[in-house]
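A single chain comes next, written as structure tokens; it is the form predicted alone.
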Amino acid sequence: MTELTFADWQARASEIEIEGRAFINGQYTDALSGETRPTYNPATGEKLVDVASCGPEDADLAVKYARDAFESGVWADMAPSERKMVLVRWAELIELYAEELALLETLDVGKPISDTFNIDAPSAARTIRWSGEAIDKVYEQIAPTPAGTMGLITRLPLGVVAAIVPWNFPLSTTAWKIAPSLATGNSVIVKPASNTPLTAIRIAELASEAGLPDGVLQILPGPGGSLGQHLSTHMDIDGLTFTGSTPVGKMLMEYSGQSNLKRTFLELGGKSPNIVFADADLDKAANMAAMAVFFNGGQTCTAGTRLIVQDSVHDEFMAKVIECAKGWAPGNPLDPETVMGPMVDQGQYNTVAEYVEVGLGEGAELAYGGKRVLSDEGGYYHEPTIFTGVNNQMRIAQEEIFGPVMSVIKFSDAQEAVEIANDSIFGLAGAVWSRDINTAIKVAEKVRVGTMGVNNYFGGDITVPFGGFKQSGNGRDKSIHAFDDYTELKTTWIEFE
């Protein structure tokens, strides 16, 4: 926990020196085009910096020295164990600059200071350590084949692999794709949102400072549609692994199945039920909805923007979720008293502000909020927002907001609660509330989630996987089961005379 108050961090934002060029081979360097995109603070609306916009040109030539990396082996013939003390040695770069890195990611995307020292940069360091520790333990297979032959099952990497990753997490989600790709030895180019491509840009440098040769790891900021679309149609990257929007998965996929069938790994949106029987916890349980939704502005994809409650307790939960929902108020992310900061740009902003209409038009009843707040700062803000008296079929209930909206929908009994969480295209996570363990394993087994919570959310580490069913997408992030994603497995087939 750093000690720096709101002055000293407001202090630091006004001196701090802001890298905004793409990261390529090793060094920054301009787009070859010389353009330039500004990225905006979204407390303020003021301009950060004017960031390098990258394009397909740009992207030809990472592409370029990431393959001569790979194929050189300068990293993947690299021992496991050396490779591990590169990642090891680059999260405690990220350690030490932890403070320049979370104020990075609070001007870039709005989010508390507290959240990005105390949560974001750990997360990127330990997620890093933790690949990089493991990649050592991992042991290859013989099969079980008949006298005189032997049966080789060994792992190699995919080769080039771009990363595109999304608005709301950059520095943590960041570290999710680029860990276990470097890790089992691929060359990585990160494409990191156009909006907040800040941190990303910032840790390579650390990285090449760890002892990551060069060309192995390259950062190209640049709009989403032209250069995304170009780097998952390139016929010379081979896997793909994105976090975003449900609609911008399929297209990838689609681009996949253009170009060279690339493995292509996506974590993609959710609507994440959350299931309070009558017997929970109604206390903690409270506490915990609000801040399901109301974390990071709800701009998180397993945001538990589905509160689904027993019916028999549902007026008495929602007075204590909605006095639960006062201390979420929106405030300067600069001070570290704050716990939820604006939304990250004016579209998003009014993305929220339209649901809030649409909410009111389909029948619900706004319990709570529904208004932009501190709009003297320049922000933004967007206050917590509830609807109850809210079915299941409402477009509030059923498309992702990504803001701190929540609905509120009741449930008569087990079997009704784990309809409604499945009615959904969506199956990213969710969480179910009951001090009756019976109860709540059996809906959690049932609810068809890559994540479910028993009496807690946002629960889990760098050792479980994270991802999810249905159209939140395919592969994993986090623990030794993202390794999968960046591997190809071979079969060395040995006959004996």
Second form
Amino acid sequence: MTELTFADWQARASEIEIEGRAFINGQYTDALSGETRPTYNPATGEKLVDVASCGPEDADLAVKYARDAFESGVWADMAPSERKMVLVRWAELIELYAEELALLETLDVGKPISDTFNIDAPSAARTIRWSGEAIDKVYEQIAPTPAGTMGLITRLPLGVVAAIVPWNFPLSTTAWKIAPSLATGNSVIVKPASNTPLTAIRIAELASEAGLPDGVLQILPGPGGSLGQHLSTHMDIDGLTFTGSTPVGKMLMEYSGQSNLKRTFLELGGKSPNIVFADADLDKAANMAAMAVFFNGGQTCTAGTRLIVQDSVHDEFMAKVIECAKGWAPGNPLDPETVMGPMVDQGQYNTVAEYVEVGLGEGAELAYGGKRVLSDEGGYYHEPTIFTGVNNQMRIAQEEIFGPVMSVIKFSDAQEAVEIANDSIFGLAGAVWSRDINTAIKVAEKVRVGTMGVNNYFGGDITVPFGGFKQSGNGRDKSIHAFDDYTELKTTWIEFE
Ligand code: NAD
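Would you mind giving the form predicted together with nicotinamide-adenine-dinucleotide (NAD), to go alongside the form predicted alone above?
Whole complex next, starting from this chain.
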């Protein structure tokens, strides 16, 4: 827990030196074209720094270094226990520089400093340490084959992996990708979101300091359309791991088919159901229902944006949720008391504002919020917003808004709750609240999502896999299962006399 005050963080923000160059072959470097793109502080709209805007020629160079590093075996052939030591040292450095990383993330994304310091930075360190610690404890298999034969089943690194990540949790999502891919021996190229590249750029230097060989990790800031597409269609990249929107994820599957069938794993959008039965602990459920949507300003793939409430307690419960929503008033993200910051940029703010209009147009009832606030600060602040009287066919119940907007839908019995929950193209996360363990488990089993909470929301840690059903994706981040996405399964059949 940091003791730093709002004034301390503001002072540090005014002094911080920000690196905006790409990181290729162990060095910071400008884009070959010399082009840059500014990144802005969402809390003020002010420019932070000009960032290298890498293009296909930079990608080709990074791939060449990554391939050379992989083929040389400098990392891939290192004993797992040695790779572990490097990753653990890296995690320690991330912890050492947690204040700086948290500040960078807050300035770049607008996330509250109390979140970036207490959640994002420690979670990145824990993910990297956990993958490092795990990798020398994973055993291979020998198949049950006839005498005179031996079937070895082993896992080998894919080779060169590209990771394309979004702007909502830049540091922790990057860690979710690079920790298992590096632990399993791959060389990795990260393309951060073009509006939030700063922490990825910084931790690459810490990786080098920890002993990661040159060329094994490269960070290429740049636009999705050109740079991202070039990486996704590259013939010398073996694996692609992506977190982002469903439409872009669909394109990446096509790019894979059009190029070299690179292994492509996707973590995509969501419209997650949060189901509250009348017999739940309503105070706790209301508190968490607000958090499930308003945490990170609703810019969370797993946000519980469809609150599905049993009709007999709807009014009583919603009065509690609205009380809780008042605690999520937006504020300056450098203030340690702030729980919700601005939207990441003007475009995202506009999307949220448009969906509020859509909800009103569809006949939903605006029960709380709905407006821009703090506009004199120059940032993109939107109130926590609650629509009641929503039916599941409305656009505000079906489409991912990615902002602090809750859509509340009534149900009468468990079967109807499950039907509403599953009536979605997405299947990322969800939760059910009930004191009856039979109801809770029955519903949890039937809801088709990758992560389901029972009497909690946002539960889970690095030990359990994370990913989506349906159009929420096909890969799994976190836990030992993440290693599968970055390795090929190989059989070696041996015959002997
Ligand atoms: P996005 O899809 O617009 O961008 C994600 C990344 O893809 C960025 O780095 C972007 O530059 C790049 N990109 C864009 N077009 C590309 C193209 N044609 N080829 C290759 N790369 C391209 O998503 P976003 O707006 O940055 O992030 C929000 C989305 O991410 C939401 O849909 C959210 O649900 C999703 N998300 C999912 C998870 C998860 O784990 N399931 C986690 C966080 C965010």
